[in-house]
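What follows is a single chain, given as structure tokens, in the form predicted alone.
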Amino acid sequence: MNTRRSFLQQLTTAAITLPLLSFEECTDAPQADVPYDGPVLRVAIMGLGGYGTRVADAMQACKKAKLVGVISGTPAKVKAWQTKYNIPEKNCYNYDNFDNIRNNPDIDAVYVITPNALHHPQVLRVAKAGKHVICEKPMALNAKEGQEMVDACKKANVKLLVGYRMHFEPKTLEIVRMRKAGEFGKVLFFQGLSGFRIGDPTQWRLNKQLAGGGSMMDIGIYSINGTRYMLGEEPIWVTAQETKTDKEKFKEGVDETIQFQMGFPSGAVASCLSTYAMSNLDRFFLDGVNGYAELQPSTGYGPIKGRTHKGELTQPHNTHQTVQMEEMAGIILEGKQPEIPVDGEEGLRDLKIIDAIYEACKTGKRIDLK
């Protein structure tokens, strides 16, 4: 349909111009001397915007994962990707006909990298087509949608993974290891600061219907998710307060800044900030009786920098998306169990917390989590 095609073309154009956190990035992943001859996950990327391009470029260094297909509403982009990444015509689809991937044995999985509101219907269609799904975060607009996605993938007997690249980042994993080993003692406090000044006011991330909210549905999820894996616990309550200084740019239902707090069974508490109005906010801090850990930057594209009470963290930096896709290939093809989960249930846990944060902002009350 011309109307739908034009609509999706606008989405993709907007996605290209999304602001990215401007941290220094290393684009070369380490190359092993021994050739890899094991199974390879053949991936089609859905959504050829800025982040889709970043993933595609990073996958060129992968051994266990290979970019073999594309799904887009923009024919010109499809042609450009065919040339750049050597993608055959038979592996190219648009948003109307991608259900036909069920008949394509050369595609194992689809990585959904489209605006948030499209994740739910697109993941359901991919699952119905019998292909594994990798979905960008947030997995859906709310927990109800997320549960339906988890259920659909289970019913279709396909994997549902979420693009939590930080779950494979070495300095992050070292802090998690130290916490599990008791090196911080009893952990009492966590702080997560996630924010930047967003640009173009007409982009989809500031559109309630497409984004499902504002900063919380984009950058804020890093602090939610980071709190959970850094503390190793699930919150039992949340409180939250919203601040909005620009009501023209941040319309009704599109949050500019939210401060939120979480409490945990151990007695630990977290204090976090999600914003589209302030820069220089990308910091995690964990404090225990016997030590501490800090990451700053904590979730940018890299390199991540950190220290603990024992000194500077020196683990090497590799391109996050390359490592992520290698690890996800291992999960799907080999049944590998990651240190920090990246499955649909993990994505659903974050969505339940986001729902509670929005409710806390609206009511001013503490929301208990089941």
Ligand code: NDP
Second form
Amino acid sequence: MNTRRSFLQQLTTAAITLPLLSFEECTDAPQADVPYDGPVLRVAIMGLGGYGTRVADAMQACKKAKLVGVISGTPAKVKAWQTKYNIPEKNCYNYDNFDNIRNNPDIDAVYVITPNALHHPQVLRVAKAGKHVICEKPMALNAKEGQEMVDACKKANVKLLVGYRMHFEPKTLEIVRMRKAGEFGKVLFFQGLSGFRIGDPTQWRLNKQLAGGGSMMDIGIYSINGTRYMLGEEPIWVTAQETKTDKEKFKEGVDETIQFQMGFPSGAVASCLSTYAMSNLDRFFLDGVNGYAELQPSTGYGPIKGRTHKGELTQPHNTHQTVQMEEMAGIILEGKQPEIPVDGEEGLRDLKIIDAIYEACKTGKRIDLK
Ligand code: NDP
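Switch from the form predicted alone, shown above, to the form predicted in complex with this ligand and output its structure.
The complete assembly is shown below, putting the previous chain first.
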């Protein structure tokens, strides 16, 4: 059966079939032999599912970020994580009592890795408890919720970051550097293809109440976000068209496939595809007057592969979640500024575009963005 996991495995065949790269081979990965005695971000993960587990494992290689707590609805998982990651009982919470985290001085931040619809209420509660928040994508189900989350974190004086791991990926950053340096000349076109064949029809990703939509919320968001960081501009309009080949599996409000287009102030346009019905879709292409860049795969767990008119991109692979957590610790604890933002405002920009895409699908009209 095809699932998101098998999709990611397809994208990362090389990573899985080749021996795992050592940390020395990973550019930005923390150097095991260099002692670190700076500040450490102590993190509790909320939602011990597939991605939460991946983040927890990757964090074991971090120096600036440490997994110290869990919030979960499944006591058996809590026990297993306590043993595996040496997590003390006093740092374990469930969804009813995690507001008490406010009285726990040993936790600095909570990483919310639950189904999409839960992000909004959970982030509001974490902010109220006075802890920094890292929230998975999509940050919320719509821009209204996203704005409330940004406002709540501002009011509580805590940071809100979104798990945009590609913002720290070396080949991605090289293309952004080249674009900023003018190496592609004027860029007028971007294409983003994001999709996989989703399996199990009972999973929360196909449940509108928990997912908030379909492929667009889950995987199409990579093309939206990628268009913005690759072009370095915010869209001023969108158009979108939805198609559905399986109305049984993709119920009302759960999009199977959406094609969408965006227009930018410079005159550049983007053409993107988001789908839960097709394989082999993980590709970015940027075209400028003097050159081009291509990433394929572009947003899987890696290794990311890419080339430009100047040749293959050779930046080494890193474990995205390790580097993301190191960098996010720097942002939260030291006020570091990432090359591509990962804050709540950044998450909100994507949500505004998602709102507009759904409206464009419904009305058939071009939607202007402020
Ligand atoms: P999973 O279904 O694997 O895990 C979600 C976890 O959330 C569950 O294991 C459960 O943990 C908890 N949970 C709480 N309430 C519910 C509920 N009502 N239904 C189901 N689970 C619940 O999902 P993923 O880990 O794949 O995805 C979680 C989030 O991470 C999503 O927002 C997704 O978009 C994002 N994600 C991001 C990726 C990235 O590359 N940045 C990749 C994959 C996912 P517990 O039993 O501990 O309560």
